[in-house]
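Here's a solo chain for you in structure tokens, the form predicted alone.
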Amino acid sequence: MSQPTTRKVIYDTDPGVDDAMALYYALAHPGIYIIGITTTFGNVTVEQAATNALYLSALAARAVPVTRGAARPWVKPGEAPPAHIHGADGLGNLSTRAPHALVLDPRPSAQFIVDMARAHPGEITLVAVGPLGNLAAALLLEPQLPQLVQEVIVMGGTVLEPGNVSPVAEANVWNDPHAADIVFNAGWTITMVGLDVTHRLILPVSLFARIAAHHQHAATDTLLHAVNFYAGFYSGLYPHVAAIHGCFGHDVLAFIYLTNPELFSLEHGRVRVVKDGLAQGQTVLRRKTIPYPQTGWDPQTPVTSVCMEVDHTGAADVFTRTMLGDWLRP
């Protein structure tokens, strides 16, 4: 497992079960320093997302700044959160929650992103695993943001793999396609970790039971409960997932790309997002250098790196060893 220099990360998220999985991987990994969590609508309302981010941080005894951000899409009507996938509370319908003293940072998420980028120019990586309204809003506040951040990693979109909310669209991009098109074309160093690779990483509930048994900690117990609920949905939808009673490691794969990029194969091209109509939310990757006559594919359109293949066995091994490490306090 590679050991990169510690990276300062703002985690933009809508927790969400796989978001919780990704957060705990990031907190466990010695190469990642989470300097803030920005929250958005998506898997849950933005209010619930912020509540969950605070709670998960408190369980892990990490006083990470948490902000509340985008509550709805930029243009399209909002959708009801998918309670059948993540639970009404986003964490598999927890029966109880332990009290804690963490409170929200009062800044809106977009302002927090801009403030941190200005304070640490060239050092911040944005890992965004929900709808992209916070990043789009931050670009409005600070047009130079692409030059101030080191890298952007987006869990969202798909090129060849069928979508999960339509035949062509992935949920995070579909939830706010206008914001997503802004973000993909802002001109920063950006990588898309979409369904082409996240549907290759299936993590069994038995692994999370092993992690919980190893740590005997409220944080990993909570994660096990949430993943068990989440796996129930995916096991009911995909027979090959049901065979191991597991779930896709969507959001955590964005962090595994950060820590272990050697596990991925990429293509590089211009990505545009379909904003309306039957293909709303589709991420279209220009894969050929044909001089298309239509607008939107001109040479100045920024290039996105797109993950197309992953060593899923290696990724699962990295996740397992990281989560079994010594990262939780008693």
Ligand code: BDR
Contents of the next structure:
Amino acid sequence: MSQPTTRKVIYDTDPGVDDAMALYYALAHPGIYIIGITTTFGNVTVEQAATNALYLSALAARAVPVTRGAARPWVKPGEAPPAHIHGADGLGNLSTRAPHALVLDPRPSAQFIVDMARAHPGEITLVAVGPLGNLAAALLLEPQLPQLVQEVIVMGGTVLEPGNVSPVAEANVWNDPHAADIVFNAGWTITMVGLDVTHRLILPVSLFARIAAHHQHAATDTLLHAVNFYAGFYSGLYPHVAAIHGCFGHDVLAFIYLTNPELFSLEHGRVRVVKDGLAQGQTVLRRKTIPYPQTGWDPQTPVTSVCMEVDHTGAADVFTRTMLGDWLRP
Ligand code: BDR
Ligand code: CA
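What does the same protein look like in the form predicted in complex with the named molecule, given that the last one was the form predicted alone?
Below is the entire complex, every chain and molecule, led by the chain shown above.
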């Protein structure tokens, strides 16, 4: 693995099938220590997201603190979760769930983020793979948060690749564009892992079957079930994904950026989010250096590092090696 030290991560998530995939990659990787899972609405309601985070942690025998956070967007009205993509339960409609004893941390997600950042100044990386309300709320609670956290990595947005909920918008940003614009412009070290790269990483269901056969474990069996459902959705939409009966590895790519940044090419510039109208949720990267006269594009304002290209074969190899490692106890 390319990361010599273990990074302390708060995983902000709306599990969700690819969120589950990403969680298990993070738990499997020796360079990542998940100190908490903060949940939000998105792929499912926030209640279901928290239930799923606890369940996935319990299956993997990791008692990670889990909190419940944003239940709806900051400004625009909420919408019904996309049950046709992730299943009504977010994990591909599991037929049964094993009982477990894990319970929620009582703190709201934003408070947990602030508490951890204050307790470990300069050491926490936020990996956020859902709508960004928890991070925006944490910034309100603690205006010094950008100085307290080490780094923020966001799965969301797109620059050149077409959107997945409108021609220009990616789902996480579209779900809460007001929160996203705050987060991209808070002044912390932030990297956007958007559709420009996540649409390049297509993982076949056969890989998850191989991982499940290797471990013979409830955690990887559950992941296989969920991914199979998710791949059905993507295969119905994209012929090149159907050709390998696979799915995009959106959220896991945020963690692969953390562990293997050498696989990515970046551009750097201001990212603004369109909040209303036909282009709602569009992430616009200020790529040129001329002094634009319009307000909102000031060159002195915060810069986001944006992943534009990925070595997807390298990323799939890292994912496979990590998932086949010795991370699940019997
Ligand atoms: C993002 O939206 C969600 O459906 C996925 O979990 C991912 O975070 C992809 O646009
Ligand atoms: Ca997600």
